[in-house]
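Have a look below at one chain only, the form predicted on its own, in structure tokens format.
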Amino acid sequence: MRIGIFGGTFDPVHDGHVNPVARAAERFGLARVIWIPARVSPLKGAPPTDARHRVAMVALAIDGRPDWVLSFDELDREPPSYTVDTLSALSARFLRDELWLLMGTDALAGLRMWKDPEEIVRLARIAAFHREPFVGQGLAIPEVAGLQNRLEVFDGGSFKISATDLRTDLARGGSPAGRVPGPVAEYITKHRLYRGVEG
């Protein structure tokens, strides 16, 4: 069985997360996708929003997809949240399954900076999606041993949405509608998230 692994701070989870994952699941025949909110990303630092809200938003975003599940693996560990540690734990749990790590091509470009990238590539195939329209300008593939044979790059639907820009817009009074799943937009509005907190 192929299992997709998709991690991030999800602050907030938005259509630029949900739609590419749906495309990846269909394209690569992923029987399950595990969504893993990070406690603290080593490359981003502490997220501005409490984990309870971030988890609730992911739960709302994936509701109705029984093949998508929420994992607390990284929230239950001491920070920072290293992908290689998460994949090691999951590979031990799913011994007979093939793990597929999902990420944007922007994250792929920085893969060499991650902890033990060669081990990441050994533990999981990489499926990287373009976050904005791809016009053939080329893609910089990081020099990580074994990556070329374990990498699939695909069109994630060209959703140019940044969580940082979204938070900034919401802090200025903008609406989340049209950029996040409907239930997530309602949750953000109800709990007045990101009001007056830019970045």
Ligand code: ATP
Given for the second form:
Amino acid sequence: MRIGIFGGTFDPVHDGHVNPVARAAERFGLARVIWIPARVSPLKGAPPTDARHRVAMVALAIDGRPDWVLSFDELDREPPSYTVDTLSALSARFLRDELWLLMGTDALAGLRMWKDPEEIVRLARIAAFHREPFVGQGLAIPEVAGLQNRLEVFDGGSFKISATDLRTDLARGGSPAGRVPGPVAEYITKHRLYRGVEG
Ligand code: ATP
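Can I get the form predicted in complex with adenosine-5'-triphosphate as well, since the one above is the form predicted on its own?
Let us now look at the entire complex, which starts with that chain.
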């Protein structure tokens, strides 16, 4: 079976994550999607919000989708969280399955900076969704050996939402409603997350 892998800092998880992943699952027939919150992203540094909250929000966002599961693999491992290590562990666990790594095209563009990108591409096929409306040009595919044959780029629906913008708005007293799943919005409000913390 095909298993989707979707990692991120999810600080917070938002509709720009949930909706493209739902489209990917349908389009590529992913029987399961494993959501993997990062402990410390090697490229972004320490995420500002406690993992306990980020995990709780992902759990709320995927609730009601029995085919989506939450993984603690990266949170349980010593940082930094390298995707290649996560994929190695998963491929040993799911020997008969095909792994599909899901990401936005902004993440794809930086793939060469990740640890061991060739091994990543060997371990998983990659499905990348456009983050901005796709205008039919200008997507630079990084030069990673083997990538061309293992890559699918598709329209994930283009949700112009970023966690950074969300945090900035919330710090200024804005509401998360309409940009995150309803239960996640309630969680953010209840726990007063991102209040007065810009960036
Ligand atoms: P920030 O804005 O702080 O960088 P982010 O939401 O981009 O936050 P992550 O939670 O690490 O950061 O993102 C996880 C994955 O989701 C990445 O592959 C990223 O490309 C993708 N992604 C994030 N936002 C969108 C969006 N609006 N549309 C499509 N993909 C997105």
